[in-house]
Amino acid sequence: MAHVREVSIETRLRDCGLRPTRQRIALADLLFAKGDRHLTVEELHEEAVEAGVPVSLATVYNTLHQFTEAGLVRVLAVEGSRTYFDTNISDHHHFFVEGQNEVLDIPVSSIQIGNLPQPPEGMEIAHVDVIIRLRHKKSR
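With the form predicted in complex with another copy of the chain in mind, show the structure of this chain by itself.
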């Protein structure tokens, strides 16, 4: 059976110092199989359960944080309550659809940012986030 991909994900986990357990492999599969994704813990948990891998919510939280530390995913701060995890760790920006809690990628090339201000003394820039908040046009 299609074992080829599993092996590579296993290796990837191992390289991060994470033991490739059933749950981690399943979650990593869900995360990376479908291209770039923006998921909440809840959503990923639901997907896992639907895929027949009954992980617990707590494990999804723990696993996503481990993945974050390992640099496999990154955290997206778009909206107060919920935390989004982004499987696209390359440099890019986001649309956020208000009310719909939907996140869309913006390739870094479609925005021009120039003239970044100097960070205060002793600080350096860790990351630049651009979030373009969208709403539905009222016109109808």
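Next, give the form predicted alone, keeping in mind that what was shown is the form predicted in complex with another copy of the chain.
No partners, no molecules, just the chain.
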């Protein structure tokens, strides 16, 4: 069964214009094997180390940015110093649970966005990201 997954990942990488190196295949397998999710570079690196994949943090960083440019994942800048990579590239929004560094998907149909400003001359709106920050209620 793992061989079938590897072939589909190789094809997916090739279709996006990326050469399917061993490290890209291994990282893509870890990244996409668990369905839609949100990971930081450090979290994927930790998973790779635990799975015995010999990659540096810099390689994971570079690979995730290559995957982003190829349209395989999208970047979520939730906090200034913390960037998540989202395997769900469809239009949707996010909850961010403060203090837990957890990101949850919100279906695009759950939010209506209107009255957007006119973009500057020669520009168009590419995407609107909504991040709703949550925290646990304080007990009284």
